[in-house]
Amino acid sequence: MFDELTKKLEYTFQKLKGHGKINEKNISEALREVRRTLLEADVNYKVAKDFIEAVKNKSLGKEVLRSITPAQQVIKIFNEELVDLLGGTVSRLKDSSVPPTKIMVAGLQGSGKTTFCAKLSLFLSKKGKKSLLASSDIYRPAAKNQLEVLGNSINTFVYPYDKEGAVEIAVGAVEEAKNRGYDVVILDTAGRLHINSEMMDEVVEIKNAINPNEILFVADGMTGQDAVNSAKAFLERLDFTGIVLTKLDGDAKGGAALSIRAVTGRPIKFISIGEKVDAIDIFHPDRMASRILGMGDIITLVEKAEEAVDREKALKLEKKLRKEEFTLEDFYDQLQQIKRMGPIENLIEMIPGVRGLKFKDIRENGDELKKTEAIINSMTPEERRKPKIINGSRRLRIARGSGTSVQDVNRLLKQFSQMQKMIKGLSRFGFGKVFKQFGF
């Protein structure tokens, strides 16, 4: 989402680094460009103005002007102010002292509310909390069915109802959660294509009826300032406690993400990147600021790797590597673990120093992984374990089955053969030393 913004900021800061000395003139010129860049990214006018003013005041301090590396000092100040703009610290969900914790989810239609409810349920289940899902959307015919399908996909109970009103459904869901001993009840409310008094009256009635511990406003990150305007309207009536930004994997300019917290005064609690049910992250202002400035986000990358890696499989893999028994089946397992970490373009964005990599190269790398997976899927179990038995006729069958060419199959087998030779070399060094470095 922030690609264009990041590119322009990097260019501006690079020019600033080119000055031998920093003074009010070149700082003002640089910040003028930054301000224009923020406005082009659809950041709220007042937010951009106040932000630039704060950076400018700190950048003109004596300790910066006398610094050995004044340009780096200005960038450091910019980063600190950006972190502050985004909320400063992580904002966690509030727990109820008496279960269940009640979480109400609101927002406009199409913002991703229903999908987020399922994502949040799965996220909480990984933290050891059992949640009940409920939909009080009695207007959209597919709303309840959508939530049931999502709930089934993550083995989560969805509160059933027949012909009740939205408030009655909400109250009934909370009672059901109490009776069944659930830790959390997540309530999906009805969305509309635009703000109207009828919808607002209904969500306020639901709020008053169940007294939720958290009210999360879901904002579509693709809609720019419209998301900010909607948030202000919801805040006035609903006084929500936190914000969720969805669709951050899109090509929007990112202005909503940078404006919404400053305009509403409410913290961003979660971000959603992608359609998969596990595509949800806690919002870390410092990590987001680092990514916007092109510095990567290695901490989130490591956390995703820890979640994706099956330690039991890793230990089995180590034993196989020791015995030089690494097969295409093992290679396939590694591909699946990489896939669980998320789309490759999102992972690459988190690595410091690779912002210059063209999207075309990133996309091609992702396509190659898909092609490799298709080829291995088209092999028999015996062929995966013993690639040497794959002769000409087998290669042709595998190519046809995977929708690739014989040349693609040959290339994979050659790469795998080279990988096996490398593993033999590593085995002499000692895999135990390598795995211990990663905590296995």
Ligand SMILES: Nc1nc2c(ncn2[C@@H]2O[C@H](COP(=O)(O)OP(=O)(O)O)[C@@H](O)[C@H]2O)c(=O)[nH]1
Given for the second form:
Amino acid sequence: MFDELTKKLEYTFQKLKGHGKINEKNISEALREVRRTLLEADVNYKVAKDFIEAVKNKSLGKEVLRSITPAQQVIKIFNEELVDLLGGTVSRLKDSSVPPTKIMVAGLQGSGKTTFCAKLSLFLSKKGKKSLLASSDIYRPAAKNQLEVLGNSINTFVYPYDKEGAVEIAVGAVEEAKNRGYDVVILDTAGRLHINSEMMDEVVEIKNAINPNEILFVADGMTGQDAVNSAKAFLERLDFTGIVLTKLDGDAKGGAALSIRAVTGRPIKFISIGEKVDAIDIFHPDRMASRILGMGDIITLVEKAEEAVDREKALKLEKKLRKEEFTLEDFYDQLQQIKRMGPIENLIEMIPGVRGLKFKDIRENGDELKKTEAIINSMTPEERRKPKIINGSRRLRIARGSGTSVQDVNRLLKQFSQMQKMIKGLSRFGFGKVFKQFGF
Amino acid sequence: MKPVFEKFKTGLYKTRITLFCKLKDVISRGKKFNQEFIENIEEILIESDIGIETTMYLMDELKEQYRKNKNFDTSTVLGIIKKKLKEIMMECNTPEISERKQEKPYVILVVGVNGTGKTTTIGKLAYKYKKEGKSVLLSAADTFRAAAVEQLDIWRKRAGADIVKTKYGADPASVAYDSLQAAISRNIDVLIIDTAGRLHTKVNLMEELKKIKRILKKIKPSAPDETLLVLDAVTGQNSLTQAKEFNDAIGIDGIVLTKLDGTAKGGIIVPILKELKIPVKYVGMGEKVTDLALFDSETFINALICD
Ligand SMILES: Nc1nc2c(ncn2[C@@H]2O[C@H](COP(=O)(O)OP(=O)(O)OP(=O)(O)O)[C@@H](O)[C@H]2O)c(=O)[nH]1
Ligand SMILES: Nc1nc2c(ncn2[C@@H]2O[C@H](COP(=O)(O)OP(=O)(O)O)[C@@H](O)[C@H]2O)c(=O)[nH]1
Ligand SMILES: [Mg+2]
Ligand SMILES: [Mg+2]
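If the one shown is the form predicted on its own, what is the structure of the form predicted together with the ligand?
Following is the full complex, with the preceding chain placed first.
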């Protein structure tokens, strides 16, 4: 966790008390901790090394601001640099002046290309753009079928063909899109290893045949040190224009983002955050930076909350989170709103450190939610604000009143106190500052 | 009878190992055990994905030996690292899970996160068992992912096995149940169950796996006789979390490490072995039915740091 790194750094700096300035001596140990955090997040060894070296030089001689600790200062600098390196701002797709815009998708096996193609199509259709999907994956069993099923589920036309070469399919699909007046054609390709020269030749041939406006390299967000090798090889052969990171709905830190970005210099354009076709998001460098440093994606969480609840309530929640005043009442309120926010597991997992809580899928598990509501309903307002006073006899009363068991009450209280602890951990870093930094 | 899959000593893997050895290169260039040398070694270790802890452990060992020995020769570094890695890996030598001892059908449940190579591995396993003269039934319990059933069906044909399938959206546990019953009534030797890829963070999906296991046990108490976790060699440190969580949820008997035909080394299995003591049973090295091999720690270590 970000918080963990902060704690470690606080400790490091404590040992070297009384430094008003960051200097060679007091920073070296701190940098070791940062380096460890990056490596644990799967950032490539060399990339991490270069990055730390570059940032170190920027931090040397910097005055430590009075309002924060040196540890926070170091993290702040690293965070800013990381955001910068990851691309600074959001990068959008290029359009072709003459339709259709041709988007080609490539990458290793199982990285999430086919699913992403469908997601992108849906994403574009929400922006009013009609796209045609085509699969030039003639190798993986049922690959074309997979895209067809996905296409049907979002009412997108999938280019039909039988038994053609990958290149002919690509050319045919572009032709079809032109004739039928589509705005965009999205071409899925077979997964391939960067060291398989025949397969790499094939994908280059496809590229040369259709001359895409965008070539997106789809990489698994859980990728380890090897990310630099595959990304470099694909860049060399394909000269791709953008990157997509997938499976970020899990708990991988996603250091591959930094590695791939650093060795290719191409912008990361989208992230994929689930198996369903609407689980796509534009890439936000700031969020990725906090994820790599271990802060979780609290900003996306707040943003999602804002989508579903009115802004005023979201602001109130944010304030409460900051002041560590999050009570069971708010928890209850949240549950109500969460019901409207979609897949709860996605949201919960964006909160750092929260995964261990074993939240049941509240959306699909209506009983659990009803139980929770009933339990909180049976509490007095004072109990909701100060759960600490809920002793044994109160627990029994609440259980009886809500028609649940004492174990149910215990479980809820435990979940809640874990949640509070987690929120405290966040605030220690100076929640307000983080939010301000990201323009809240 | 000759085993269908040899231990993975041949093919691409071997070529890759011998082509270029970074570690040997570093050792031949660095005669002094200095900061630069240490960093170079560290880089090779970290880049194999064995993780920072195992790397530190190995580096400490080297530093210790250096401290103890006035005439420390850097050329011994390779041997020391190999020896230590072997120690870690030996702690959980693959206990040959014998399919013969079990009551028929021998039930294999295959699990893992999305896209690691579960279905492909099942195709390869089916082929292996068929070649050994066994009857094989596949269970299409991935009823979620688009065209997952069709994909498995193609592998079934390649392997010459049978399949039990239902419609999409069906409860995977009930598919598993039906297929086990079918396997029993048809007197099948090996039943292999494909499951949808799932991230270990999705609580309800992990519950679903537990349910599959519970339901199998109702018919055959020893089932699943073998639960295989498929890990992708390309994945970094998250594989350790995956192994922990899947093991906690349903218990894992063996690991299959796939995509070793690429440049990723899959070093993360070293800390997995160290912490969880789950043996690695097979490695995947390609997309053909024959691209599966029995795991061999010696070859693996050599490839990790290279011979
Ligand atoms: N190079 C290589 N590719 C592999 C290997 N094993 C599987 N693949 C490929 O990786 C991709 C995903 O494989 P699947 O078998 O569909 O993986 P899965 O785990 O069943 O995927 P989901 O069911 O979608 O979660 C396919 O393109 C396979 O051909 C391997 O050992 N080496
Ligand atoms: N959890 C999760 N799974 C994903 C995501 N994107 C794709 N998948 C799954 O990963 C597996 C491989 O995806 P697929 O699109 O077939 O990959 P391809 O081989 O690169 O075309 C499938 O099981 C998908 O459902 C994602 O963002 N999150
Ligand atoms: Mg595909
Ligand atoms: Mg599958």
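It should be emphasised that the depicted structure is a prediction, and the values quoted were computed from it without experimental measurement. Positions refer to the first chain, counted from 1. The term rigid core refers to the most C-alpha atoms you can superpose between the two forms while keeping them within 1.5 Å.
Core-superposed comparison between these two forms: CA of residue 213 displaced by less than 2 Å.
With the core held fixed between these two forms, residue 283 has its Cα displaced by under 2 Å.
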